[in-house]
Structures are given as structure tokens and as C-alpha cells.
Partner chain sequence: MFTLIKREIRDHIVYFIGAAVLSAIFIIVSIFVINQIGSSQRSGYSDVDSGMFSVGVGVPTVAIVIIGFCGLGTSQMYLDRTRKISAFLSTLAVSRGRILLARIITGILVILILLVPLTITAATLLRLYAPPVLIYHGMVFEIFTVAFLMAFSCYCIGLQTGWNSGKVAPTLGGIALACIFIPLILIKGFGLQIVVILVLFIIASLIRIRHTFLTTSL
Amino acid sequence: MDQNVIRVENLVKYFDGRCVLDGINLKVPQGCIYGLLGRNGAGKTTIIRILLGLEPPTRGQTFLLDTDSSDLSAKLHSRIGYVAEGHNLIQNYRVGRLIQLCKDLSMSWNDEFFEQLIEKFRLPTDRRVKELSIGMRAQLNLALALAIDPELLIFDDPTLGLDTIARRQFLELAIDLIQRQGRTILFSSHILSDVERIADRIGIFAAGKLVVDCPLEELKKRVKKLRVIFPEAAPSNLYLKEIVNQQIDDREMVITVANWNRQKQTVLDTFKPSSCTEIPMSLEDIFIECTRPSPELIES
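Show me the structure of that chain alone, the form predicted alone.
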């Protein structure tokens, strides 16, 4: 099998004449936790639905586990766990009945692991799904997805509605899963601190483009935010490529630069600044900078 569990090739998607995904190319290797980020409407859920064969592309192809998304069999679906935003389950079923239904439909079911999850989450099997809290429905949805012992897990904002403790349990479980040989996770979330805690590679969508695609630690090294003080008024143009954001106030300039390297440092040094201080950035800070209009591509 190709070591890339997920492949996206030249993917284009239009909705009502509007381009949502514009020529996306993406690969997720086996064993990777890939954090998929973007503002509302950026196309995160759309690309997940296309990957799962739930939505056709306008152009291009997507592949899961070496299979075209338009041709996913029931057997292949049994190797994929999916938790969608909203946790839509059969509301009138009692939890026990829903579990039995999922078990009967599954081609593989890990009873021992599932019972551990039910106990860990303290889920009541005698109550109807609609009587559960949002957090408990999310935990049930997660447990059902994990019960098939999947090779690939796709999470679309899975911690939405969970309190801090439940979110922490989810993250700990995700980390435990990835430590099992060969597991791969595609993880979309609005809670960037969660993504930062577990992801080892990051993709960021902006204006229909994939503007970031690189390991998390590499991203933190390559996107620099600098406070630069000049002896006199700051120059209006540093002649640096890939400036994501720039603010000038008299002698002070604050710049965010993509793909920072020694060559760019040398160019900056030619302006003989009085001081140059790096401003620490979290993943959330980087995300905000990279989703401004016309961001530069960051990949490796």
C-alpha cells in the first residue's frame, strides 16, 4: 500500500458558481496526525465529505487507503472511523439498541475496547440518545467510530460541545490511538489549542487554497514575527519575499514572514536596524496571520 493513507490531487470544488476548493494537492502519510484548519466556510468539511465519497468533486481526485473516493466499498469503509460535527445519531433509539445496530452492521468490532470506552465515558446504555447531553452524544459517536478498530480516523470538529474534561479525555485517547502501530488521524477543529496539542502536521486553508502544509514544528520555525526598531523612520519596503503581514509605526516595524531563512535575515541586516526581537507565536497566532488576505504558501 502507498505510504500516503490520504491523497488529494488537483481538487477543485464549486458551489453555486463559487470556488470553495481551488486546485488542492495534499498527502497524509501513514501514522500521521494531520490537523486541518481554516476559517468557517474555508472548505474543511467539504474536502472531508469528498474524501469519504459523500460529495463529488468538480475536478480532480481524492484517495483513501489507495482507493478512489468515488469507489469506496463497504469493506474499505470498515477500515475508516468517522466522527462528524454535530454528532448526528438516531435520536429515538436507546443507546444499547444503537450500539447493537452498529455492531450488527460492522464488519469488524472490538468488544473489549468498546466496553472500555463505554466505562471510561460513563455512558448509560438504557437512555435514549436524545436524552443525552451534547457532550455524551459526542462521546458515544467517538466510541462507535473507534469500536471498529480503524486504520484511519477522520474527525470533523469532534470536540464541539464537549467541556474541558471531556475534551482532554478525547485528546488523550487520540494520542493513545496514534501510538498503536499504523493509525492515521485527519483532525479538523476550531479549537486550535487542541490541534496544537496532538497534531504533528498542519494544513491551513484560506481563500480556497491550501496555504500551509508542513510539520507543526517546522511551521513554528519557518513563520517568524519580528519587532524591528530602526535608527530613523522605518523603511516602507524591506524587499523581502513572503511577508504575510507588516505594520509600521514611525521607527518600529512589526513583520510576519513566511519561510524565514538566513538569506532573509541578511537582507534585513542591510537596513542596519537598531534591534530585532522575535515575538513568540502560538499555532493560533500563526493561523490568524496565515488566513489574512493573500497569504503566502508554506509547505515542505
Contents of the next structure:
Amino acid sequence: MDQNVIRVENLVKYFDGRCVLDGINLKVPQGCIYGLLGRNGAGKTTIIRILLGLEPPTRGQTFLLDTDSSDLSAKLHSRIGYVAEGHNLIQNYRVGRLIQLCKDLSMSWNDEFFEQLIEKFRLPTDRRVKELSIGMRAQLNLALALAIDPELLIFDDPTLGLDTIARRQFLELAIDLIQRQGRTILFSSHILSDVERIADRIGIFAAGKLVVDCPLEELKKRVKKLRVIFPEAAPSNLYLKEIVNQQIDDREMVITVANWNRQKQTVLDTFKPSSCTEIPMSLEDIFIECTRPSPELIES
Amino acid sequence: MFTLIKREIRDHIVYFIGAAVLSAIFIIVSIFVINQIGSSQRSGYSDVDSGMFSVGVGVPTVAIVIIGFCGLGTSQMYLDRTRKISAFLSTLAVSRGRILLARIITGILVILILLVPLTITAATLLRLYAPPVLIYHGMVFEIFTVAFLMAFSCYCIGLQTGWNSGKVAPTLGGIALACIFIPLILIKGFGLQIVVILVLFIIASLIRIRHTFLTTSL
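Switching from the form predicted alone: structure of the form predicted together with its partner chain?
Whole complex next, starting from this chain.
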């Protein structure tokens, strides 16, 4: 089998003449926890839906577990766990009936683990799905996805609407899963601290393009935010390439630069700054900088 | 597959009950009328007009079959679309093709629940009351076949109507089709020609439904 559990090749998707995904190429190796980031409408859910065969692509191909997404068999689906955005469960079913349906349709079902989760989440099985809170629905969806003991887990903003404790529980479960060898997780979220906590590779979508696709640590090394103080008014142009963002306030300049290296440091030194200090950046800061205009600057 | 069929049956149980009740009503009415005709023939005085009876029972029956089975198909697909049932099911160990097949099998079951008891009753009554003429041999089977195909055609129209966001074109198509089929049956009878036409229509409908269901976004 290919080492890449998820493969996306030149994927293009148009909705009513509007380009949502513009030539995406992506590979997620086995055992990787891939964090998919992007602003609302960036195309995260669309790419996940295309991967699962729920949405046809306009152009390009996607592969899950070495199989074209449009040809995913029932057997292959049994190896994939999916927690959808908004938790698309059958709303008018009672929880117990929905569980039984999923159990009957699954090829492998870990009853013991599922019961543990149901008890942990305190999910009432006699209530209808639509009567559950958003948090409970998320937990039910998660429990259903995990009960089949999947090789590949796809989470589309799974913590949306969860309170802090439920979110923590969810992350702990995800970490527990990560510790089981060979599991691959594709994780899309708006809560960057969650992604930062569990992901080991990051992809950032902006304007339909995958502008960042690299390991999290590498991303943090590649993007630098510097506070530079000049003896006189800060120059309007530093003649540096790959400036993601630049703010000038009299003698002070705050710049965010991609792929910071010795050469760029030398160019900066020619302006004889009084001081140059690095501002530590969280993933959230990097994300905000990357999704501003001209994000292609830090494209790999 | 059995799980999917069971799910469809539970979700549309009202149609199963409706078909069973309707079948029972038709059986009771038929037995009652045949009895009346039999007793009036024995007494030599007929107060039941068999022609009027045929029209009185036949027309509402056809209308109920058309509306009922169109309704079943529409309801199955419409509820699926609005409740995103297939979107959820197809993320489990189920293919879209199987979901559709289970749905169609359920539709066929409803049709059979309505028609099989009626056919058995009609065959029994013919054996009891009709004169032993060759013309009656196979007549019940022919009527059953055409009625089944007719009901299934209506069901197929319903499936298409329910899956489309635009309702006007499929509904008008269904009405136009009913307007063609009913006179055709009246003129040509329950013969081979109508069977061929209905089979062709059903095949075309099923191909279209399958293509639409398998390729559109869920």
C-alpha cells in the first residue's frame, strides 16, 4: 500500500462559477495527524466531502486508502471514521436506534469501548437526536466514529459548539487514539490551540489554495515575527523578499517574514537597526499572518 | 442490506399499513359485491350494475395507486434529502448503490402488500363464481402484472420527483404519463403491448434515478 493514506491531486472545485478549491495537491502519510486550517469558506469542508465521495470534484482526483474517492466501497468505508461539521446524524431517530443502525451496518464494532464512551459522555439513549444539545451530538458522533476502530479518522471541526470540558475530553480521546499505532487523523478546526496540541503537520487554506503544507515545528521555524527599532524613522522598504506582514510606527517596525535565514538577517543589518527582537508566535498568530492577502509568500 | 431495508420499512411504515388496509378494504368490497351479484342472479333480479361497479371501484383504485405510489417514492427521496440520511449512511460501511437498492426493494414490498392479497382474492372469486371459460385463464396474472408495473412506474416517478429540487417538471411528467397509460389500458387492455411500454419506462426511470443518486452531492 502507498504510504500516503490521503492523496489529493490537482483538485479543483467550483460552486456556481465560484472557485472554492484551486489546484490543491496534498499528501497525508500513514500515522500522521494532519491539521487543516483556514477561514470560513476557505474550502476545508469541501475538500473533506470530496475525499469521502460525498461531493464530486470539478477537476482532479482524490484518494483515500489508495482508492479513488468516487469508488469507495462499503468495506473501505468501514475503515474510515468521520465526524462531520454540524454532526449530520439522523435527527428524528432515537439515540438507541441510531446506535443500533450504525452497529448493524458496521463491519467491526468495539462494543466495550463504545459503552465506555457512552457512559463517559452520559448520553441518554432514549432521547431523539434532535433533542440532544450540540455538545451531546458531537460526543455521540465521535463515539460512533470511534466504535468502528477506524484506520483513518476524519474530523471536520468536531469541537464546534463544545464547552471547554467537552472539548478537553474530546482532545484527550483523540490523543489516546494517536497513541495507538498507525492511526491517521485529518483534523479540521477553527480552534487553533486544539490543532496545535495534537497535529504534527499543518495545512493552511486561503483563497482556495493550500498556502502552507509542512510540519508544525517547521512552520514555526520558517515564519518569524520581528520587532525592529531604528535610530531614526523606520525605512518604508527593507528590500526583503517574502514579507508576510509589515507595520511601521515611527522608529518601530514589526515585520513577519517567511523563510527567515542568514541572508535576510544580513540585508536587515545593512539598515543598522538599534535593536531587533523576535516576537514569539503561536500557531494562531502564524495563521492570522498567513491568511492575510498575499499568503503565497510562504508557500512551500 | 437487510438492515437498510429494515430501516426503510420502519421509516415508511405508514405506507405499509396503508397498503394493507387498502387491500383489505378492496377484498371486503369485492367479496360483498360478488355475493350480491351471485344472490341477485339466483333470484333473477339484479340490483347491482356490474358496469357501474367497475367504474366506481376502478377509477378510485387507479387514482389511489398513482397518488399513493408517487407519494411513497417522493416521500422516501424527499425525507432523505432534507434529513441528510444518505449523507450520513454513506459515511458508514454502506455504498450509495445499496442505499438506493434497499429503497427500491421497500417500494416493491409495499406494492406487493397491496396487490398480492387482491390477486389471490380475485383468483379465488373467479374460480368460485366465473364460468369455466378459457378466456379467464391467465387473466388474473395479466391484470396483476400490469397493475404491478403501473404502480412501480408511479413509484419511479415519485423517486425522481423527491430527489429533484424542482417539483413542477416531474409532477407534470407523471400526470402526462398517467393520462397516456390509463386510456392505453382502456383501449388495448392488459396485454403485452402495455407491459412492454411500462417495462421500458421503468428501465429508463431506474437508470436515470441511479445515475442521479450516485453522482449528486449528498
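Here the rigid core means the biggest group of C-alpha atoms that line up within 1.5 Å when the two forms are laid on top of each other. What you see is a predicted model, and the numbers here were worked out from it, not measured in a lab. Positions refer to the first chain, counted from 1.
A movement of the C-alpha atom of residue 124 reaching 2 angstroms or beyond is seen between the two forms when the two forms are aligned on their rigid core.
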